[in-house]
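As a starting point, one isolated chain is supplied in structure tokens, in the form predicted alone.
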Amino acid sequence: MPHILTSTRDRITLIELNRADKKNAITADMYQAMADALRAAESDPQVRVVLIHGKSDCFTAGNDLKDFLDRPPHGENSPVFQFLQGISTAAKPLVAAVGGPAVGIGTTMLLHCDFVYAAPNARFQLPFVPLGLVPEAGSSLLLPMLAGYQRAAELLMLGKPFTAEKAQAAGIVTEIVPEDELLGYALEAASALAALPPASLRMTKALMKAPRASAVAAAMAGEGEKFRAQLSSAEAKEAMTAFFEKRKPDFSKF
């Protein structure tokens, strides 16, 4: 069974993370599949909305660290950066349905979505600094814009998990809905969007995004450069070794 499932119906493309045994941890192949699905949706005149979801109890645990370290992104054409480019420049509305863990990219991708519905069981986390890395997906720019500097600093610097309520207060989540209604509710929202005049909808999104588009692109480029550099740093090596050894990392020597 593919780890990314895609389907299109009623003018909505659904992209489902389908690796439940690994908590939907994302590999390079999964990033490529999602990037390809976004490109296909953007180029298909029959598609008006994209809905990204996992299961009601798991959105994604973030990057598959082993796969990420075995195949680190080396440039802007790597699968992860293709995906980031796709979500950050999508002309059509993006809807997300989030239940359970939404770690790392599982949270930062939401900053590019137009509607984010979360179940009460959703748990968000931005653990880049604790892993010896830096934020990605333009989150170093977008989160302070949404949440204010101090709230963003808490979430990005400490990297601790936070609730759906806190995510909503930070401007990441549109609405909190019951777990058993999550996907259906998100599909209803996507259907409502798909029924609207498509050109007007895309232009309205473009107008709202235009003032920050160049700043987001610059932030993502800067983050990507520093992220790739930090991947080979001693800090990241200690953090990830500790993760695999299931121990607390020791940063006292840095």
The other form holds:
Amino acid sequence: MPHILTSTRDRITLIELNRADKKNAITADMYQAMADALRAAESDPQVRVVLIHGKSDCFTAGNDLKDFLDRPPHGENSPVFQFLQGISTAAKPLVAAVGGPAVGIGTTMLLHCDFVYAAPNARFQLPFVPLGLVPEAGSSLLLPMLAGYQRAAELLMLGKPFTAEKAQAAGIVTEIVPEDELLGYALEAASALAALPPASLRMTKALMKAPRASAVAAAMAGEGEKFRAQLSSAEAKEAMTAFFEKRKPDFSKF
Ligand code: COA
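Since the structure above is the form predicted alone, I would like to see how the form predicted together with coenzyme A (COA) looks, so please show that one next.
Shown next: the complete complex, the earlier chain at its head.
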């Protein structure tokens, strides 16, 4: 089975993360498939809305840490960058349904979505600093804007998991819905959006996003440079090796 499943029906494109054995950790190939799906949805006049989801017990464990070690992303044409470009500039509305772990990009991608539905079992986490990395996807700009500096500082510096309630209080989550209703609820919202006048909807999104578009692009470029540099740092190697060796990382020597 492909690790990314895409389908389009009733004017909604669904993008499903489908790598359960690795908690939907995202590889370069998966970013490429999602970037391609977003591009196809944007250019297909039949598509009005995109819905991103996993299973109700797992959204995604974030970037595949083995890929980070073995095949770190290079430059602005890398699959991850294409995906980030796609979600940050999408003209059509993006809806996300989140249950279980939503780690790293599993949380930062939500900052670009228009509607985010989360189940009570959702566990968000931004573990960039504990991994020896820096925030990405424009989150160093968007999260302080959304949540306020102090709340963002706690989430981005300590990098601990947080609940759906906390994510809602931070402004990341639109609504918390029961786990067994999660996808159906998100689909209903997507259907409601798909039934609206499409040009008006897209213009409304563009008007809301326009004032910060260039700042987001600049933040993503600045983060990307530092992120790529940190990926080859001794701090990041220690953090990621420790994850696979199932031990606590030791940063005392740095
Ligand atoms: N990259 C690569 N593999 C990953 C992964 C990731 N980001 N997250 C999980 N996996 C793999 C595990 O290595 C494990 O593989 P194995 O069965 O071959 O040992 C499998 O997925 C299941 O993960 P496990 O940790 O046993 O599941 P869990 O339910 O106990 O915990 C998480 C789930 C998401 C909390 C935990 O896996 C985790 O913290 N993952 C790393 C998240 C991360 O740091 N992401 C990068 C953000 S930038």
